[in-house]
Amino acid sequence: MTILQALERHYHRLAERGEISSPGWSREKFGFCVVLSRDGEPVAMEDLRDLLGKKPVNREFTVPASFKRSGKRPPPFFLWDKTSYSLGVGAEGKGWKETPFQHGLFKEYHLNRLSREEDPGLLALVRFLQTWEPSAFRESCLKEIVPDANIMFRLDGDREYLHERAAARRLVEAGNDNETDQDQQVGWCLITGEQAPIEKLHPAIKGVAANNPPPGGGHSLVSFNLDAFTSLCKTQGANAPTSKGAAFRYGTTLNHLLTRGGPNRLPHPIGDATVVFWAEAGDDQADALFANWLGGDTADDDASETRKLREQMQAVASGKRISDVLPQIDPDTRFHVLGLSPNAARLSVRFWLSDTIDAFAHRLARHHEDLRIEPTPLNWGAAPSVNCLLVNTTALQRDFKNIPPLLAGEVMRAVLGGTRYPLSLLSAALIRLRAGDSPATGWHAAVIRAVLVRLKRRHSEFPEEGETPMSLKRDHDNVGYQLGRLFAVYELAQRAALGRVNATIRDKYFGAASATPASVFPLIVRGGQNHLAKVRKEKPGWASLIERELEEIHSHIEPAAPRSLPRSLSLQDQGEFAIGYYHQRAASLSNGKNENIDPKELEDLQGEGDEK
């Protein structure tokens, strides 16, 4: 099934549950109404916005569709538009500026096509547009009317608005006789598969997070701009076949699914990717499901809510249905995730995956269990989202702008298709490492493992026996594991020796040591021994057990030549080195007797690198 074939069928569903416009109106957002008399004068401005936050906030309203405008006369759009269409003032800089070519153009279409109307509220809009005149806007009552927000109007005295009135309303069914086409094609529809007209400019998509948002207001899914995208000499929407019905109504199931803060996007975008998710399903359970185990980032505080979802993530990765553990969702239920990136005025598909409801359940499932790590990340939670998966171990400055979009793209492929982790995941967590970030998080060292254990696995979701551990694994056989908790174990002779320094071995060394360990492990060595002696002085037990520690690791560890260490590792060895260091530093030394390291009490002892 295509995406705009599932969109398209998702129309259906939310029209039986009355939740979308229907043909001819779309939702749209409003700051202000202009109320007339009877005879067109302009008599107040009503404020629509929310206004019990911080800022004012405009609202949503179901009015004439709009549609995507171009040419050298842009069309204006039925009893309501932006001020510079229907009063003929824009924005200019902080100030207003006059618009009378756009405004002229407003004016023309509704004297037009409301030259025959007699209702009350229609004849009021044509006298206000017979006698308005742009340059009274600064000594009106609509002096406070924000720059370029949409307007709609009433007439004094009711409570509804002029489109929704019984005349207004009987306009828009019956559409509009000036957007008929002499030369409108009728072709068959890719989507439906029946003949009908076919649309030549696909619906604009509002909502996609975009740093650069076009200035018509909206980016297309499907659109041929330039000759080189055509063929057999077709022109516009004929090189993609599709209905106007059809358009309008995966166009108007896209929007409402990007509605901000709406149940079936994510709230933040991965990468650059905006993320929508939906079911075929009557009920909206299986979406609230999947935004509580894709994007729920739920805090440590509370703590119900995280013990609740770290059960059901358990049990379904143990291989229990999904029904299993909510009965009330259907295993089968058709499911779909959509990702969307803006490029110019285009959009462009950064993922698409569609499957039923317990395949992506499971493979959410066995994407957090590969994720584990022991002990559990400073900040972890139950199921961390993707974003901040990425944004707390391959962004700069922890900054969600700062995500690679590639890399977003193709992790989210990976978690929701069940395949292996790119490796520019594991290149760009260990380039963190290097760049200055703590290893001693945790983060870092998940993320890796989870690269790591997949990239070594036949099949994804069955581990194999020699994969890189979930906690210390004494015994592991990577020169890369064994050389990262020998590092551990010298910073702890350091953090033993000197307590706080201004710059750690970690925050000298790690990068290095990770990378070419036969040049930097002799200065760690030798400094080692510097701070072993200082040990044995004030606390010999400890030195006891830091040594016999040292000659555990060393006893795993096979020289590449005689007495010395491997020049280089391998990118998976570093990243073996990474969990073999956090492994180490988190582990308690003990000889059985009274002699015991404890890393926790070591807290008020580290570097100033770690993170509280």
The other form holds:
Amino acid sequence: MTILQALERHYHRLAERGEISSPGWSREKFGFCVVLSRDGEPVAMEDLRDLLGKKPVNREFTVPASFKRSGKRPPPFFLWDKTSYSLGVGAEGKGWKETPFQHGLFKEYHLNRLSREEDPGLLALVRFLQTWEPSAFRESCLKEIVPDANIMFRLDGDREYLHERAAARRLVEAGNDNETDQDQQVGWCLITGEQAPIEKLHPAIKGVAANNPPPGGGHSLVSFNLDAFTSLCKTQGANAPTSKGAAFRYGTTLNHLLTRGGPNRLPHPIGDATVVFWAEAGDDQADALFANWLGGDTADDDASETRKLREQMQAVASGKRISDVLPQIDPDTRFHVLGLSPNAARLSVRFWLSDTIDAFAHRLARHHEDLRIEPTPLNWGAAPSVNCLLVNTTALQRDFKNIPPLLAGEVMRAVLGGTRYPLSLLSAALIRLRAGDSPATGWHAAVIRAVLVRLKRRHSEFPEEGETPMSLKRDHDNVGYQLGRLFAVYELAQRAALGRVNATIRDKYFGAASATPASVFPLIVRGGQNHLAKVRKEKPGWASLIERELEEIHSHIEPAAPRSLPRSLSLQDQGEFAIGYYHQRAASLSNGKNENIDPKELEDLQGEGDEK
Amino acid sequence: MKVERVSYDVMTPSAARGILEAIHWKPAIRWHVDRIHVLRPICFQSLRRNEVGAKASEANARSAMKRGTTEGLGILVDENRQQRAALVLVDVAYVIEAHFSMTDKAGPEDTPAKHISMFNRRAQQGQCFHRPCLGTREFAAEFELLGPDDPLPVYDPPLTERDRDFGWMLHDIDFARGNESRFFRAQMMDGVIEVPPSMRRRWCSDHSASAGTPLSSPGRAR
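And the form predicted in complex with its partner chain, for comparison with the form predicted alone?
Everything in the complex follows now, all chains and molecules, and the chain you saw is the first one.
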């Protein structure tokens, strides 16, 4: 089922629920309403914005549909428009400028279309347009209006807005006869498979996060803005024949899903992709569930919620059907996830997945299962979102803006598709470690383990023998892993000997030790002897514990003779190194009697609890 | 979604026809795809490429031919660059079942037997007029002939979801009628997409339906 078809089908479902605007109408954001007297005098200005927050926020209203404007005489909207059209004043820098041309278009259009109307509200607008002078704006009661905000109208003493009056509704539903019938091209519609008039310009999709939003507000999902994009001498919409009705329906649905803060959209884009999702269900319970499972950008404060979420996931991961965990959800409901990112003035599909809800739930649970590492990384929460993972392991300065966009899309696809994670995720995490991110937080180790585990697995469902362990496994047969452990023990020796120092061996050598062990480990070993000597004097019990651990690790490395230390490690082994380091670092050493080293105490000594 | 390409879930019958035509085609015959077997799980990947934003102009080419020089014909890549994103299928393998019919252009020397043996010989030897591709030229397709009694090739991992409704899918372009696109309801049953024979009537009446020719094309779109 292709994207457009799925969207179009969802329209009918939303329409049944009464949650979406009907043909001829659309949701638009408004700042102000101009109140007109019956004679067309502007008597007051009404602020429609939401003033509760720090900044005033425009609110959405259902109004006669907007469309993409182009050409030398861009047409105005019906009964509303931004100030440059409706009032003849637009923004210029921080000030105002008069825009007689656009206002002329607005005036002409409305005087024409409303010429035979006798409704007092519409008459008031006609009279207003006949008498209004843009130059009078500064002195009028409207001067508080923000330049280029959308303006609607209302008759003084009325509660409903002008476009909500019965007469106006009739006009809107009668349709706009702007387009002549000659423009109509009939063809097969790729969404419905019927013969119908073909849409020339597809609807603008608004709400996709973009660095430079296009001036008209909204990108097109389907567009042909250059010759090279067309084929077989077709123009515009004919290249992807879509009937007018179907185009309206998919556009409206997508815009509805993309509503900011809505239940069908992730609050933050993944990389540069804005993600929407919807279930083919009569209600929105499945949507809410996924928002919960996929979202969670911050570590949840509410401990009980966190625990509930984790329990749900673990139950699903252990093979239960989603309906056993959450009985109100039908597991066979089809679920769609769409990631859109802007590319120039167009929209591109970063990923598109569609499957049953049960399948998605299992993959998500599997994803979190593969990510699990003991001990749990700092500030992990119940189930960190993909965004949260990426920002902690791949982004420079932990800034959401620095997540590599292409990688983010691929990871998202791997999570939802249950496929291998991209290898670039592994290298990105290793690069961050080498550049100085702390390997002690565990986030990198978790991500790296997930990549490695899936990489080796033939079938993504079941764990296999010999895969990278979740918690410390002393006999894990990988030289990278063992070297990582070795490194952690030498660091422990240093800490035991010197306490807190400015530059630990981790700060100095972690990157080099994981990439080229043969050239760095001799240095570390030599330094380690000095540290051990000091520990032996001060805390002989600890020293024996550390030495025993070193011996044990060396017994795993030795067989790689003639040289026990590899000259360089592959990317995957470097990943194992980071994991081995993390495991060993968190392990407490004990000889079963009275001697033991608890890493947590040493942790406090180092004050690393502050690090996130 | 032409600019930012998004692939259909499986290859379209017209893409399959393109592969067959790359191996053997003459004006005397017309290929009809009957069935497409999907052999691998449907798997997507997104990528971005730098492409050129202009087409070679026909008018310029004509005037260049008159002048006898190629001056001014070229398109400079770095002046006309467009970055286009695409969501493409990866790791695909299909078996195409198809037959051909004779067209009005067939002369007395054209017989179905002649063309089928030409096709079989060429496909067996891996010959083609141009390297067939899936989507754009960068994604070259490999093919081999599957005899009537050969078993279906087995791939790992095998296709897991065997029944699926792909919705309306492009069947082909009706070149005779203003290059209009035709669509059909693509449904996969047990890994096989049946192309409805009714679609064929729109092109021409079958003169003689020749033997079906299975063909596998383990193309890798990478």
